[in-house]
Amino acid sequence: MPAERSLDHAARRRRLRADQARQLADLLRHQILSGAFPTGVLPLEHTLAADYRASRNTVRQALDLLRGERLVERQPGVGTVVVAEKYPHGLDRLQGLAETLHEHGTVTNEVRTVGPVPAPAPVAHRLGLPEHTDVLYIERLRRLGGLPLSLDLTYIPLDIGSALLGCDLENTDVFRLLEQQTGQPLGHAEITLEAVNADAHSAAVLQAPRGAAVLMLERLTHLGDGRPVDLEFIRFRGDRITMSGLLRRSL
């Protein structure tokens, strides 16, 4: 009995000391991704310690938590660096990707596909058109500082979208073609985050490991009058984006 009790009590121990690893990393992304530290390097592990309230194998451990996100490095003679940079997309305001980044770099697009298809019952359904409909299809792949940063595969309506066959989608954003061709502004979208595996064709694509974890944001947007006009799958690059937005409380 008192060799199974020390045994728990050690495995206590690891766990807590697991938890407090992914709690200081948390912290530490953090201000990684805020700027804290503008010279790129982290302090140092007893600085890290102190500064934390944490033993120094728990601060360790939230270092190698955040190597293996590739965040940062262990430099010989240097020290723990930040090795990758991510960009902060909102979501509290209605932009496209170039707008949304312009401080960051130049968003450029590489049209992979452009042209009419028949519209899956799903997509029809979105949009508000009968089934079997045609829609123009855009699939790009669009980079910032040319580094692959999302996937992004759009259906709108063909009354809209032929006029966009004629239009420069390398370097405009759809969202500000769609303005102007329709001489209204877009009013509002409905839209949906969440985590996916990459699968071979995006994985490829965006050079990221194949079944690595991308942000897949759907979403539709509107037009002023209400109609929707844009329905997108976009594939981010998790290593390379952050999604942030103002939320308010009401009851």
Given for the second form:
2 protein chains.
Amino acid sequence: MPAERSLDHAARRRRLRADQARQLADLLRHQILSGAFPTGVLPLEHTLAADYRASRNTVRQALDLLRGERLVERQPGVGTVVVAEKYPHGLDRLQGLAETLHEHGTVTNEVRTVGPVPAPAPVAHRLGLPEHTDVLYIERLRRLGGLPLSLDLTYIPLDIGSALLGCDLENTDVFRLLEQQTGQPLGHAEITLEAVNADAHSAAVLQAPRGAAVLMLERLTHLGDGRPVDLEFIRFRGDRITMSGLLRRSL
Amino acid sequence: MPAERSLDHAARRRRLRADQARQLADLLRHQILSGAFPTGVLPLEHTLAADYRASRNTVRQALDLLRGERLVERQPGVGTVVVAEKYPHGLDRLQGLAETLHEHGTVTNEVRTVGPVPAPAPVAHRLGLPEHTDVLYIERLRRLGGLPLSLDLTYIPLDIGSALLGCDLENTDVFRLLEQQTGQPLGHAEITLEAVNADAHSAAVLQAPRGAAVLMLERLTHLGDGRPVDLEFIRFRGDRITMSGLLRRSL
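Would you mind generating the form predicted in complex with another copy of the chain now that we have the form predicted on its own?
Let us now look at the entire complex, which starts with that chain.
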């Protein structure tokens, strides 16, 4: 059955090329994110092919993958240029956004909603409050260099939160305000990270395509004395943030 | 201009409802992932509406968001049921997949590729090897309970890696094999997490829809003596994994 065999062969070749393109794309993604192309222009296709011992077709397919992630674009007469900048959010220490990104620019917050709401059961439970106690709810669209970075939904017990109503929420991390208001440092936070596809409305708010990959961070932050004071649900645009940290084998 | 004003009003109402649906969806997502619905069936819409002081329309829209994330489905005669199970991958300690998920089932690995390849420059550089030195390349599709969980691309220096060729890669974490082969515990790893949309080929391998959100983990693991021994690029299906950990304010 030579026809069938050659079909098999073609399918295997396509799979092999797709696998090699993914390998190459992962290496180039790392190079892009770590600033290995300071001019913002990637080497020419034939240079990449030689450097990575890959075929031109594999190189093209790898660049297609990175274009699909909105990391690069092809510019006529220039080549493949880096168009996205992803910012490194630290995973080693509990920090607010402005704090962790201070080297990369200024974080500004558009306060979409702020005010007391009755705490739904899961919020009350996690903040250690009786059900339906009022809590301060804050919804902020956070920008770095003017571009949307994250959409943050925040719940804070009202005895602490009410003082935040008069504060400069547009330009200050909630973490900093909590420490100012309570006069004590924050202690720790339990975090959960997920990758989700942005629903239409969240995508529109974040100025990202519908279905864009979002890095979702849920974080319950405690004061130094252990009291839970800040429950947040944060949607980071996947094309604008990375989370970096160090893990150890033994604790 | 009453027509324009009423349009404004309608647009504001839609935005408000979309915002409230997101709030509710985030709370329900947490409940679902933390096992708050042990029967696997969510409360009825009117119960949720009462519990969360939301309108029925907001509840429906919130459930739509969770359906969009493939967390729940509507089953006629039953209601809204949980269909996804997300597994918690620890972010506090450096662990292999089988190790971190041992309470949740058995991890099996389909080895798609294994063998020596000349290390591309960024791989050689990060593993502290001369360029184009051969390294062991392993590509595995990892399953939990038979369902694809992640696609892992791994580079290991050949002096350590060659011994892995005779090992049971189908059923054993590479971390465990590295510790067995080198006779020393692993030390630490630098990790980077991103959310990306799966390209068509990766989606097909992971049996996820094209464009599905993927949690991408890049990890460079070092032996206890500091030597880098394992560079990995891991694509986790976003609908099957969460990363959880604890952050502290002061180091």
